[in-house]
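Coming up is one lone chain in structure tokens, specifically the form predicted alone.
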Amino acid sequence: MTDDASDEGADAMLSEPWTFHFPYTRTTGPVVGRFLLGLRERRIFGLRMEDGGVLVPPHSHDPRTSRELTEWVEVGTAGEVTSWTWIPEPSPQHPLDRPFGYGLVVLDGATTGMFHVIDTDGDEARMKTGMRVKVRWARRLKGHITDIASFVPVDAPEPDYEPEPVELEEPPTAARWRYDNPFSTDYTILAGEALSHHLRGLAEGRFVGMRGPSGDVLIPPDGADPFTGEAVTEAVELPDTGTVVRYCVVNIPVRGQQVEVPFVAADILLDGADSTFMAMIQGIPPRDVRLGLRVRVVWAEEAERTTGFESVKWFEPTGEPDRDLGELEEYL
């Protein structure tokens, strides 16, 4: 974490950019498979419901009845917007980079309405409940719900390419049809003012927690005791020894963890603190940790620390006679 204003020094409240990414493999199953793969040949396709109508895009099961649908329908290419809102300032995640719409299509041939953007290029006005759209298709057709890359007026110009299918290595099927659909969004971690002096601590090599009107001293802390929902005001320094309270044996790999399993992720109660700080235990054999051992922290190298819990390398036995279970019942 860095500090959000340098010029206030140890006051200052830390933040960090940030970027959370999922990767994520869909497989799509035969009805929506079917659909993804129709958009690839630029066709539209439904599922008949049992009163009549024409589902779009498709289920496998009536809506009102909850009875398998099986009738495709092909629908056409063009609609009606019958809702809709307005993005006037688009982020990096928005599929334009200039204002558009978001609206609710009922297709020519559908009763339900597809969720799509609609492309008026930026010019909100021309957006109006009621009015007629057509697909614009993308460039490049891959068998996914961006082939559709917006709808736009029904007389827009075409575009100045000719969309065509991606070469795939086998032939599509709808009963095996799969996409990669990553996730990534940006933000900005704001630490608080009561987890900013943690952080420095961290960075440091010292546990500094705070105490808040109740009395307990946390650590991780929060900005609020949880007692008295009052601001925690007194920062507190906790020495690096604590007890194992809870912990688990990992033996599963964690991408991107160097440290090898099994290990153990532990809760450990510091002395002096009232709340846990959670860690790895090394320096023991996995099958001979157990609730009441006495831990010391191994803290990273002073140059590889940061305001982050990556300063805590993990803990480690002391040597300690183990705490009486007695003491610790409340953490158990």
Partner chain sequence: MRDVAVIAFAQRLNEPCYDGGNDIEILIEPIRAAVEQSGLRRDQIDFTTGGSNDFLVGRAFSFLRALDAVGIHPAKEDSHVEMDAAWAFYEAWVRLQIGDIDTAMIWGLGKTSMGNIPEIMSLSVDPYYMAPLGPDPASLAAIQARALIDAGRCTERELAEIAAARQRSAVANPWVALEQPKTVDAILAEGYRASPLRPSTCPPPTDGAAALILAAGDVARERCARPAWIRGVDHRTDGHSLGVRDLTRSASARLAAERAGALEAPVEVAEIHAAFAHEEIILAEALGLGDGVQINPSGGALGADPIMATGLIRIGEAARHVLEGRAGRVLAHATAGPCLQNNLVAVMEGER
Given for the second form:
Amino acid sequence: MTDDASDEGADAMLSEPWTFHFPYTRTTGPVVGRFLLGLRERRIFGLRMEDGGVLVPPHSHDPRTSRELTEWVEVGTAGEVTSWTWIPEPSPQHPLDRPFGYGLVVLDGATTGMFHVIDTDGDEARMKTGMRVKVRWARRLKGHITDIASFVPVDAPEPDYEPEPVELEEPPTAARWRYDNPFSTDYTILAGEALSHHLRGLAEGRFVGMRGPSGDVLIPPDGADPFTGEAVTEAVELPDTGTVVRYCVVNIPVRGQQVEVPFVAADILLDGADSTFMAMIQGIPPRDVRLGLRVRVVWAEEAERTTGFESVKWFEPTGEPDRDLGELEEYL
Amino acid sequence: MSGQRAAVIGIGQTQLARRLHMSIAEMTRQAARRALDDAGMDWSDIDAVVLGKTPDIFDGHLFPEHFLADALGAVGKPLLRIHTAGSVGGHTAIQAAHLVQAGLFEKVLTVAYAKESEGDINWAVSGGGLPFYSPLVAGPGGYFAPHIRAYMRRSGAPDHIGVKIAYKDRRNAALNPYAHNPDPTITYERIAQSPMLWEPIRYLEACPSSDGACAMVIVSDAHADRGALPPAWILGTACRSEPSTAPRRDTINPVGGREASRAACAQAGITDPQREIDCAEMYVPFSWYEAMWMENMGLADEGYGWRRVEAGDHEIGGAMPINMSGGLMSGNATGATGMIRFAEAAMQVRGQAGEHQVDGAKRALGHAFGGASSYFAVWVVGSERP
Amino acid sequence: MRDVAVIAFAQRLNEPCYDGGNDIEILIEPIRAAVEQSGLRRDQIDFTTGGSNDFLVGRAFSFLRALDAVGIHPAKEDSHVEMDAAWAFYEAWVRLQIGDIDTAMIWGLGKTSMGNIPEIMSLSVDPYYMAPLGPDPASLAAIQARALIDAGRCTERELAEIAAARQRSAVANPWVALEQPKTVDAILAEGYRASPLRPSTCPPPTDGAAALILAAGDVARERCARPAWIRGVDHRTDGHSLGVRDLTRSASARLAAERAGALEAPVEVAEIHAAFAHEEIILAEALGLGDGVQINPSGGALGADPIMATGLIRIGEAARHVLEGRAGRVLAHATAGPCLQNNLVAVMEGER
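Coords for the form predicted together with its partner chain, given the form predicted alone:
Full assembly next; the chain just shown is listed first.
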């Protein structure tokens, strides 16, 4: 059973929006930690470099020679802009939602430029190389680079709030300073030509593999035939039945899995396919699962089926006699 | 492999643990500084830097070689960043060796690290809900467990082999000053009775997740005697990858691993690795893989990996000591783990391994693998100048 | 140094959004084309390596899947860099220098249209002091452009002139989807993206992929009428912090050019990885590119910027001038990191 890739709604390459969320944390170490905790006290510290200059913001080492730096120097909270840009149309990744600048600021007493936000109330005309700016502290001081809300022109009025350090459960130590740094960004994930055939099949409750120049039928297909590097082009409909060729008993809950432990996860060789994929086995005590066991897919209810792997609930024994393992040796 | 002679003359590691009191720069610098000290060198002596780490998605630092350039003494020098899955530490060390063997540089610093504590490795491996992604039906260990079962079937290995290997590794880890939470009181029974996670993998047969870094200084012949300790000569290096989706691929004794070992041994002039290799450090995330990789690396006949374990050959003092450092049971900082294996092999032939030293080790093999048992890196190091 | 040459290069159409396939399928055609051009069978290629990035496609270990398109079955000596594939080219060249193998293939994958590149790239700078402020590469490049203007080294009009010229070349390049070049005045009439940079003086979002084949000595001569012999290749990095560097110069590009022998004799063609218009001015100086040098006849990265493949494409485009007999000595350059932090230079020549 084959059907031509081109006249099967192949125009509908599947794509899906997806938001990547990751709760990263950052561990600063003692040097960056000391600088960030200094901001919490509205003080700015740098480190003396080997050439006598002062590095702000500091790292543990000299930026040119890489040797360790140890002499702390407090610097001023005002300075000079040495270069800058203006962002007329901020996006959600930016710290301000109105036009603003980014620039390099050499603070009084420092000899290196610090990258930060420059806020002139949306007025680009006030941006000048050499302009004097001062720190605008954030309302809440958290021990983070954004404790400096921005740099503003030195003559800008003071804010109508008194910046306050955020209460911490215990006194912070620079060496163990860490904070959450969640990151999220939007993708539009494209399934690809070959995989779209397979995924559309899943939504309809049928298995579709792809055959490549090597003659092997791959399921799920990623796009290329691993033997030749060429595209897999021929969609091949496969039956609902297959054979267990590898498995293990899972005794701990797996994120995203609804079934109770223990359960069996098995590599299944669908009849007519050459590659295997992993699925759960139900309808048989885990102890009785064995190599060569014949199984049939249990599809999700039609209303719950999607163009995704969740359309396959699991596999259950068909009741047929086991396959002769001799025929499967290449997979075992 | 022809090319110039290359040798390891500096090795540095950090503690394997959650390193919450240091930044990535400080952690990698600690390993690098220790390697430089071992080599009798300073940052300015280094000609080029080669870096390896875990995938950027794991910790959310994209292209970290940029912000680490000055931390690692690379300003004004070549800085190359390798990324090849779990084997990355091995590939990274091999690339550093190549820079010397190709005659391009005399003194190369190579560094590998992972800061697992800044991310969530299980989340990252599971795809985080990526559309169209085949979910990990059984979790990370669930990928490997079926292959272990297949090995047991193929080789006739009895159930307790995994426990025996884990017991040896956990005892060895207690001899390793960098080990993650070593427990000198570990017993065979505690491992055997630890919860079965992914049958046949028990809790104490699986490696921990760690932060850590490893660094080496690799130099040409002219600089080989610069450190206080003797050099570890790099006798052979090889890496191989396989397409992980290829049907009927042998994932138990992968052709890529076999060929990598054969190639590295051939370069080293080794025809019978079982006799000529004195000990090995291998990437064994779940204890059973020691028996499998012994066969794959040619350190046991096919089907005899578990028998060498049964005979106790894998112990320090045995006929084929494996993972004297405790291997991954002493910690798994994924991005660094492969390089730690390579470095620990070099420590053995330099006589630098302290309490877990194999007496008289002259030739040692370092191994790393990654992907779906589809990326392999191997090196053979020796105490005698080739 | 062992004689190693580029003997084949192929890319697919560089376009804003390739929706005909995923991050594996986009690689199939250029790899197949490069292999065919080389006259080698895949199993005759001794070493493969590539450059790509997981974040672009939202998936850890994305390069594992890419290997299906490389065709390494059953197993091959192979590596991968999480850098522009130009650095994979370097890795392969180093490997061939050792002398025991003769051929290598390098692939570069830049499927950028699935993600939000400005957001993703904000993770590529100092994680404590810069990344939380959300800068994208254009914002950082703009700070460098301003420094160059303040130093009297260029004007906004000159930046627009560079962009217009590159767009004209890109339109003539069959591998770039750009159809209509903008005039200098039209570019100057664009709003700022990050002043003083405008959309046309920044790189366009691009999907692309490329593959390049290297061969040593007689193998190159047998397989290729006019191999592009690599006379030198080197890469160097600067420190990271913008506030420590002199942004009007590229010390690392200069050093790489010196080490690659680029300054020893003039080149006829230079393909340089100047994704932002002002970078051409900094690089032309650092790389010693005089008035007679044809810069970026392909349109360069201002015409198409498939991140992770852009640098490799510069090497391939430069090599093509030698392979096709149009030039005798060419230079290729690739860069990575904010404001030209890390730079690679390769010099190639025809048979002397």
